[in-house]
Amino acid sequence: MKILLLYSLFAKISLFTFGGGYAMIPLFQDELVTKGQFLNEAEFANMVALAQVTPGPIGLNAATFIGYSQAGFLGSLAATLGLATPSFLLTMLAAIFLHKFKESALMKNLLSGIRPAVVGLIAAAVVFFANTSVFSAPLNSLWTQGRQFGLCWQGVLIFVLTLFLQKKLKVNMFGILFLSALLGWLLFLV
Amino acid sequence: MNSLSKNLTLFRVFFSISAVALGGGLTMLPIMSKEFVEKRGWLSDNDMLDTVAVMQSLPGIISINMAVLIGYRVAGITGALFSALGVILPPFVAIILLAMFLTKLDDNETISHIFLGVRAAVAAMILLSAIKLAKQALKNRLAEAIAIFGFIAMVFFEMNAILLVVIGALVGLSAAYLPLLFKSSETEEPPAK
């Protein structure tokens, strides 16, 4: 039963992910943490961080990980196939009707609204990761219990350094992630 | 070149791209045009442009979408299957091996500090890609409003992400078709002055 559930959950996530990778994270979070309660926030954030560090598409990595943590090898298989199925079938259709699809006004208009929504989603994913690293309490707790909210200086430092290294110095992702892991360890020893 | 060896080549190329591509998706693009356009001449530059245009408007995993489009163009449905398998297999095997050893990720304080560091870096990386995407996608006030609404709804009101995508689609459609509706009703009964 759990295998089927995993398959359909990931198929649903895939069907509504436009823009790949990062845009998928909030969907994962909704379905797996908030609704499904398969994982807690911290476990989920760590899995995504790990999916980021390992090569391959981040969505597939995260699905394989989460599937394995829920139901072993078969869970991984179900999650991966679930994620791949809508991708494969819809793209197949698009490939067969490529020219019609490319010029379809309906598709263009749909996407003119979906794209900005995805920008919002990805921006929200920034907050999701910052909530457990840069901020000392989730940003939305400002609302209810403003006094608890603060910054974690180690997280802020790594965040700013990453912006600088990636944007200005074009350091590759591997280097940055390795450095951030090292700094995470060292800065807390101070 | 017969079709089996073409299929195997597709599999091999996508397998190796997927095995090394950090971040996946669009980062695979330059390697693919090198392999398929420059090296083998199986596709033209225009084919690649078509692929990118279509791929970005389809839901799902970008790298699978890209593999299916290119695989299909090169060798039909079997080509698409071999290419997709090539993309899926490396992360699948690698992650299962990793997951077998890493069942608990939060075991001690050092590991949780290391992960805190990585999460902070990931937050910054996602911010950069959000900014890049915003520059491309937010071309008018309406688009900006959708993005800001989405961000606030997600962060402060825990809106469901799928619902947000559906709302975006509906707003996109209404913005395109509602004005037409009003226009046609205006021609029937002109507004009073």
Second form
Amino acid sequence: MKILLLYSLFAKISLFTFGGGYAMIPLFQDELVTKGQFLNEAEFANMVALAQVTPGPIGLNAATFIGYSQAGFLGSLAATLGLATPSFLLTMLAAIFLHKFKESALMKNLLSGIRPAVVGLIAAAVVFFANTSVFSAPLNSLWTQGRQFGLCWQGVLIFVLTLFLQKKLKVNMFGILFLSALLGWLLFLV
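Please move on to the form predicted alone, as the form predicted together with its partner chain is already shown.
Here you get just the chain by itself.
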């Protein structure tokens, strides 16, 4: 029964997501953390980080990881297929009708309306990551004093350093990921 639940859950997420893996993150969080309580916030943040550093699309990696953590190999297969099935079917339907509707004003207007929603979903993912890595990270926080809000100086330091490395020194993303992970590990030890 859990296999069917995983398949349907990820099929629903895939069906209502437009814009790729980062646009799926708020839906993953809502369905897996808030509603389904498959994961807590920290586990979800770790899962997304792991899905980002492993090769392949973030949404597919996350579905596979969550499926495996919930029901082993069959769970990972069900979650992965659930995430892929709607996209596959919709892509096939779009390919069939693309030629017929490629000049349609209605279709152009619909796609123009979807773009801001995708930007909003990606912005929600940015807010989630900022909240978990900078404002309420599990590392030693500065200015918390018993409150829920805290500024994690380690997260801010890593953010500023990676921004500098990317914009000024043009360090490639693999180097930035490696240095960020190393710095995060070293700061965790402090």
